[in-house]
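There is one chain below, alone, in structure tokens, taken in the form predicted alone.
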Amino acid sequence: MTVPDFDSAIPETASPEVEFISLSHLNPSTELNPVPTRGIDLAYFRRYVAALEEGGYDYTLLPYGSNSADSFVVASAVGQLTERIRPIVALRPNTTFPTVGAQKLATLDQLTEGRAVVHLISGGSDAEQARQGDYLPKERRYARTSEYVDVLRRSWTESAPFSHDGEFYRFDDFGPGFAPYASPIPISIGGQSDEAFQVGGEKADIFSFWGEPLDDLRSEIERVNGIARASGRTTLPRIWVTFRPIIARTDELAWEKAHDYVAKVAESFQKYAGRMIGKGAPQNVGSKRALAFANRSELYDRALWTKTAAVTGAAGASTALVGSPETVAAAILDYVDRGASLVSIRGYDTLADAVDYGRYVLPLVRQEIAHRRETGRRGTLQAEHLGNYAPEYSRYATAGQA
């Protein structure tokens, strides 16, 4: 592999900012170690939402599924047990009507003085959608989303009573709808079909992928920013970007627990993932294309590994970066230089990953980045730790491999 050209300048597509995502997890059941639950541990998840607090993070994502806790419900918790961080509502259009949906966020956002995020998911399993009674074709879901996110910004910003008649909703004199506490709340949406991006281009506030290499993310990038222009936009989506980081204090070590790691994933993955997502191949294009990026390797750029992503089917946000904290983190900035703004990490170990983030590789990111709003000149973190740069990271990655 070339080692790139880490020089002091600053690339034209480098993001000046990076806020940190995390997810929120209600009980201490993991992928390495999946144990029966009543589905809420309330001890545990009050200890886990004060560890992003703690640690630094700036939002955390509420996640959704037809069988897994109200994500309106958990943000609102999370919005009560904290002082900073922004709640991440994940919601489907298919289940809240966007008038209700639109009162809902608002309240939310009321409750908590301004931090609320909506992330609309329109559906990449007609399994999992008609469990909830959804059979719309997913090429007309994202038409859905669409006329969703006018619906909630007319909502919240209407000064009137308003009627709609669209395609999918239809309602008489509504509103005026309840406020938000001080400004639209932000909008993301996420997907790699064609309907996403365009949906996503013309009308998101952020843009959400899955880790993937670095040049294809570039391009992914360019793409949704290329329609963002076409419709005449002037501000552009934030690119938000997902990540399992697994970290050890050097990079061996890393690895050694990575290895540790996908073997114990993919075990429980055999045992118990088709109960939730069903059987066959991904309907998705995310993970369809995913599982292509692990198909032709399974180590890219600095850091970013797709073995865990090729064990479970590419089911979610499954690609991992793996190093020390200084490699993720050099890593971490490269995808900034790429133009992302908004990095979620989560692990595997889910506290004890959450605690060991914040303090070992949030820090190094957001100095960074001080340091070129101080000086105009990128630093020496990325130069220093060359991660699969190297030729003896890639000995660490298939050391004890079968």
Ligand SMILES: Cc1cc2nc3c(=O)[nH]c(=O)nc-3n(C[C@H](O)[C@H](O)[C@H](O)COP(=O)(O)O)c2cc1C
Given for the second form:
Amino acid sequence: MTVPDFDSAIPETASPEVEFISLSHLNPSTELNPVPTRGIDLAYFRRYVAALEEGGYDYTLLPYGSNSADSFVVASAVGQLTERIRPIVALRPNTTFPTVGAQKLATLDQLTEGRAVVHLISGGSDAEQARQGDYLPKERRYARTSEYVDVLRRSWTESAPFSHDGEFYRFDDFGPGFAPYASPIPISIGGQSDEAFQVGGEKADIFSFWGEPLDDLRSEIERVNGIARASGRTTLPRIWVTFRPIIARTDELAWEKAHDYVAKVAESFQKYAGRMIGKGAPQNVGSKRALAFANRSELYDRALWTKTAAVTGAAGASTALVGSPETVAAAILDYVDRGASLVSIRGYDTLADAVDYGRYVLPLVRQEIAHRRETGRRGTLQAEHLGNYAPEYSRYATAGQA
Ligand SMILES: Cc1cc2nc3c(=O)[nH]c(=O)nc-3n(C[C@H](O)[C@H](O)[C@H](O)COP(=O)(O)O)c2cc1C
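Having seen the form predicted alone, could you now give me the structure of the form predicted together with this ligand?
Up next: the whole complex, starting with the chain shown before.
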């Protein structure tokens, strides 16, 4: 593999800033050690959220599924348990009428003095949508999401009552709605189907991806930016990318851990991935892409590993970055160089990993960003910790494989 040139010139596509997201977990059950539970372990949840805030994360995602805790209620709890971290509410338009969604989000925003963010889920699985009475085909779900964004923004900004008669929603004489704390609440959209790019490119403040090989992700970023420009936008959506890092003191030790983890994750997936996730081929494009990458190769670029996606049907965020904190921080900077400004990381050993990333990975990435801001030059982390760009790394990656 040719080693890219990590000289001191900062790539033109590089984001000047990076913020970190991590998902909030409600109980100690993990993919490594699944403990079937239907509940919130309050002490664990409080410890988890506190660890994210102390660890320097900027946002926490409250995901949504038909059998999960309600993301709004959990976000409100996060807001009161923290001072700084921003709760990202995953919201499916089929579950909440848009003016009510606007009201809930504005309430959360005021209760957190302006920290609310919303991630609109159009829904990657017809079966999952049907569990809550939503029978729209996916492309229509995205059209509904598009109308939903318009109503959210009008509900937050219109100073006089207004009526709306759209394809999916109709109401009369609404408002002025309950207002956000100070500024508009950022709207994120995720998904990789054509419809996702169209709606996200035209209307999203943030467009989110699951972790892909660098060049593939860069062309997806250019695609959403192209749609944004074509729609006459002057600001491009911020780019959010998600990984499952597996770190240890050295690359070699990280790979020993990775092989151990993937065996456990595969076993629990086989054992527990029943009705909700399904063992069949995923319907959403993001997961299909992840499986295609996994079929093509296990290793990409500096540290991207796709085996974790292959053994879990790429359900949700499923691609890993494997290595020492330095190698993983350098890999994250590679994505920042491609335009990502929001990096979501969550481990398989949930709480312990969240703490470790906060101690060992976030500071390294932030040091480099500060160095770039001060000097206008790239530091040496990416040149010094080559990961898979150096021959010994792939030896570790293949060692210990069954
Ligand atoms: C970062 C990220 C977070 C997501 N969180 C959720 C979630 O909490 N619940 C959910 O049902 N879908 C979630 N999704 C799935 C998508 O929002 C989307 O609806 C689905 O993947 C449809 O995908 P497609 O357009 O790629 O086919 C998430 C996607 C991304 C990229």
